[in-house]
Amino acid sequence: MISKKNINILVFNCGSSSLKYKIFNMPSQEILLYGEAERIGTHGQKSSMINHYIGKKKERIKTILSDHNEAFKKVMVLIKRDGKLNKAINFDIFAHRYVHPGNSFRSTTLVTKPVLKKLRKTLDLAPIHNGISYKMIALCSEKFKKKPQLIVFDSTFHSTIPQEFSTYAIPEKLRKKYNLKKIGFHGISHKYIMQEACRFVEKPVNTQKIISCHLGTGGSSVCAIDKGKSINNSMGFTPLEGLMMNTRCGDLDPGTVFYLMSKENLSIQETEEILNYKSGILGILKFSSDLRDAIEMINKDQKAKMAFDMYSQRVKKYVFFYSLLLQKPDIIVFTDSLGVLVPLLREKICSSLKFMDIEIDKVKNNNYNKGTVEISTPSSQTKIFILPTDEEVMIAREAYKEYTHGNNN
């Protein structure tokens, strides 16, 4: 490791069907070059578009993305170019999100050729994410053999989960020979989420009772938080369990599975190919995988409305257990790009809610601009938030601390 220096950290946040990218001067938090590629392999009629900011210019480049190689290599191109023009802006370092690592990794990790051949042993524990993160951490060690590489674990701010809502009931056996139970995911965002919500109340970490609505175009997942403890969250041993999300079906009867397999005469390879890729959104719209969509076309579409029904009630089953799990929340926020960019999504979640005394202020929440605003009415006994995500930064403080002090991994 290095002593505490001012350095420049490009961080790399794949989603199912995006790419965001950001450039830090680290420890300043300083945002120097960022964008997102977004609709990769979407299915739909609109095509892929990069958005690259920086300074105050913005480039919206529409194209063409199969796949998150295709983006990284077209981003590259982009960051490439504007470091020629701005030497203050090349990056030093590379920082990583990876959502599912086992039981490999419990911390923020350097990578080496050790490290990436353990990642590939997890590559079936999160199929949508954990392949299209280490292509892109193999291709940047690739490319950039001379730049050191972190990655930051999704899944460490769930390791406080108590063992009645993480353990699955199934055979001990079975549960301790491959570590299987609930393990939750989008805890980078869900960190981020409770330590911004805590500061805007101006409250300790440790005094507040949060439920965090990660609702994005791709995963979706909602957190209980109990005093900075995460105590449950929506999806399970892998990304597949909880929230219908965009091509991801969410609870399911495993029943269900057996069924289909059994008339179906589906391999375990096609059976996941259906529930991973071919369900949620996309299997009930079927034109598109992206729930604004299927709100475009509401009022004129009955299967539009039975997405955005079925997606909304979901949502809303997790917000009323985990207020009951809490005895009620002082803080419910919405975050990423649906729970930021949609107010119906948030008026229907929670319309129903008026029983134990929290209540939307709508004129707030569809009058909603940007940055952190407070969306319930006075009267609520639960302050309702939308606050954009912002997992980046937390990559990259921790990939800083890791760079420059280590945790002996």
Contents of the next structure:
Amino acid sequence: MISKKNINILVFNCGSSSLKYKIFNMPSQEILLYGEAERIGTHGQKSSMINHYIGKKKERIKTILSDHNEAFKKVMVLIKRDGKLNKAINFDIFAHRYVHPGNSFRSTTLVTKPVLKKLRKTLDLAPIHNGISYKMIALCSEKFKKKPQLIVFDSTFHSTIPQEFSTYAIPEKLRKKYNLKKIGFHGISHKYIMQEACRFVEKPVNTQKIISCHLGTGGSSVCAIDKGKSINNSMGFTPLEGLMMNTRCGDLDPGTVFYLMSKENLSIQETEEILNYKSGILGILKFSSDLRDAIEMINKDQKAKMAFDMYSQRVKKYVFFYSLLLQKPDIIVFTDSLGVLVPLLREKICSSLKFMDIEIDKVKNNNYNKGTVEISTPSSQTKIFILPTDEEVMIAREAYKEYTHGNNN
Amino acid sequence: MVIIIEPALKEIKITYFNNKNPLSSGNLILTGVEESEVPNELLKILEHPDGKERIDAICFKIAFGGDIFSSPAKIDKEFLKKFLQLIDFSPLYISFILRLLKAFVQSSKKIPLIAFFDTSFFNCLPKTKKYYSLPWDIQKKNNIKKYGFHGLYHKANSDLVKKQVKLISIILDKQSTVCAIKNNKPYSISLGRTPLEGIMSQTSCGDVDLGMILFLMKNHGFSLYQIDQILKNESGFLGITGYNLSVAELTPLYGKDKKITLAFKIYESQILKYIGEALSILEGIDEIIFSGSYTKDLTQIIYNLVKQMSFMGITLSETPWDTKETKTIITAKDSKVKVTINRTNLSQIIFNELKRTV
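Show the form predicted in complex with the partner chain, please, the one above being the form predicted on its own.
Next comes the full complex, this chain leading.
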């Protein structure tokens, strides 16, 4: 029942330090323009910028982007300008990625005033992402009252995680009352990775065991996928759990945090601020939250080496844990900025898997250019891929489905 | 005669090792101990040694020795001064131990008193495992780092293998821990600063999402004290099953009761996570040793864990496994990895260590 309705969708995908945007013609999936605002509000050595593309034409705009709303406004100016030059460039609806709907939303949703109100109640679940997305969605509905907006949620793919992996060992009364369980994140990306990796090896999704490593300059998570379903994700009820991230601590002894709170007399807000914005790579490295800055200094600076080692060890921990759960994966995929752009990270992670007969081809790993590339040796029992994720096309597909077919499609 | 004392809040275990007649060795457990006083029964052991043999030494198992004690130490006035410096780490525990040791120092001047620490083995833990992903200055200022746990157990297992062996040592006890060992040194440990980290226990939660904890405090008004209590004393197996029974007592119902089965599956998955971490650091595996007082009751768990790893060329020997010997190899001869259950109890481990050090 594919609708023939032809529309253009402007997709926004907020990362904690980036804003990706793309206009898709649907259902053709043809891209009219796209771009990314990078290093929004980061404390790195390099300045923030917008990379803006129409066809093969690329613009690189260095500009100060102190927050996502500023980036959004500047992107909208660019799109408006392009629309004046070329009438084909326009859009009918907005589609946004939203990471943590709690238990309030389970599927793609059209924004209305009540929806916004409901959405607002979920802000504290993911202080970084939800706050950014909510503000943008609110600004968007204020500035573009006539354009429908759809929200696509990140947690839907993880709804298949089995009880023994999604249940926290805390009192049942508490779990039931506040709906506390592992929700999981980056679901849009992990789902895309699963589909594309299986398409690449020409095997049906329901036959493959996959470990998907989504390693970004903002958030990072690893997902165990068994026969087409997510069975575990390193992030939890919130995106704070799991891997060490740019500014988030990841797994950490709660008792130590309690100790710090009483010792330093920290409020909950201050603690939240430290764990979400001042820990992780930034916490160790101090001068930057970007792993690539640590790698540049790795031979000169002890802290840089430590930050890199800690980050990669955390990824290894989950890759091995999930290798045990899946009893050895068929496919391991690296995606998102760090996963795609940092050969040293992939090498560090994969070389430790050699005793399981999983082997990375160092030449292929170092000479990666673009697209989906297999970087394992021919004799490796598990295929290793670099596969750039495309959350935007997944978001466009979901939004299109909802917009043209309505609820319960 | 050697006396081993394992003091814990509320319970003190005393074990006698007779030199001439090892069979008359025995133990005594003092329960309902108030942390504010030293029980009279405890000091009585100095007056009337069991079996009338002379007391050669009294050893104390101490959970925490910080950076100060990286090996067993003689307990005297100088020791007490140093030990007091650790008070901040766990005021209740340290002051309880201090009171107890002070009483012994005052009343047993001639008998050597020796402290064995559960943290000493981990003083050489690699930096990347010792520190947390918190802001560096905050860690330094507050001396935040991982001190490890079950060091006496893990060291004993480490001593059983050759230097080059890649060993994963797993302790199933009131607390459960997983440790990666190479060159007879620890490379990772699942628990190490407060009892909340790592793997769940009868009443503590094991790894949880800190974001979730902050959510409960911020949005639902839980105080720091309340949350700490819930995670420490109302979670773990109790939180899942509703029964405040020891892990050993719950095992007969594994597979029969839905909630108990779920609790054990969560427990298994938490252990697997740290086995995964250990594997990733060792980049291979030669041996696995299970120890701890629950190994006898948790054979099903051990079986499930090893079974899950069978794809790495581990083949189990047929069950039921022999339980008469202190050490049982549970893998078949052709298994690529040797898996052993080591039932040596902690007092015996300390006794062996004492003999080695003297």
